[in-house]
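Here's a solo chain for you in structure tokens, the form predicted on its own.
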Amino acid sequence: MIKVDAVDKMNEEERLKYMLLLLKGQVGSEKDVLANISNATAIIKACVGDLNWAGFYLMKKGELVLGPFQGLPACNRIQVGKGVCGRAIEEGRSQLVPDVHLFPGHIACDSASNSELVVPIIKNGKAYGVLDMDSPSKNRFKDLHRVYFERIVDVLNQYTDWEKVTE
């Protein structure tokens, strides 16, 4: 059983370290991709405060398609190069956006979102999707968050056969 009540007493970096520890424990013994990324979103949402959305978009037939998430309903499909998620795939690097309203071409799936962090999922040189986090607060995400969310993708890449959920 996962316990997250302790995160209330932790500082931000302790929360992120704990989140990574929980994720490793959860995905290390499970091979089902959807189960693992569904639990990853729940762990993120439970451990990271001030989020209104956390989830995955997966590459299918050349575009990003909504995957498991926590939050309000979201855009079903995003074209590569469009919005923050599409830009992360196009450039092959994380996108840390302090104010989404200043990001050219931002796609507003939830009008409450004001900042965003998107980490591309790239394994063996192939892009499989993105891990996307939105916050209602501007400047919510710092470089510390980018580092830890990139580590989350690294952990998922160790245990995930992305080919099973993308086409």
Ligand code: SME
Second form
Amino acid sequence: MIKVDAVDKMNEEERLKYMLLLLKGQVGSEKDVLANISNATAIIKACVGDLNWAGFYLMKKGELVLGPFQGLPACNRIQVGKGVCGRAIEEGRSQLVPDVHLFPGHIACDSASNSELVVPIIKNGKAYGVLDMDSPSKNRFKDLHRVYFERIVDVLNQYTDWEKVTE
Ligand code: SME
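The form predicted together with this ligand is what I want next, because the block you gave corresponds to the form predicted on its own; please supply it.
Once more the chain from above appears, this time first in line as the rest of the complex follows.
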């Protein structure tokens, strides 16, 4: 069982480290995509403050389709190259956006979002989706967050059988 009260007393980096530790414990013995990424959203939400949305989009037949998330309902499909998520897939690298209102083509799913961090899920050169975090605060995400959320994706890549996701 996960103890989340502990995070209240932690600083930001301790929270991010704890998040990674919890994720490793949770997904280390599981390969199922939905089980692992659902737990990842719960762990992120429990450990990281000031988020209004955290979740996944998965690549299905060449477009991003909404997966498990924590937050308000979001757009179902995003084309590669569109929005912050589609850009992360197109460029094959994380997108750290301090102010979403200044990002050309940003897709506003929740009007509360002001900054965003998107990490692409790429394994053996193939894109499987993105991990997307939104915050109501501008400049919420720093390079430190990018590093830890990229580690989250590394851990998921290590254990998850992305090929088995249902179309
Ligand atoms: N803002 C994203 C869309 C997804 S929502 O934030 C959940 C984008 O521009 O790709």
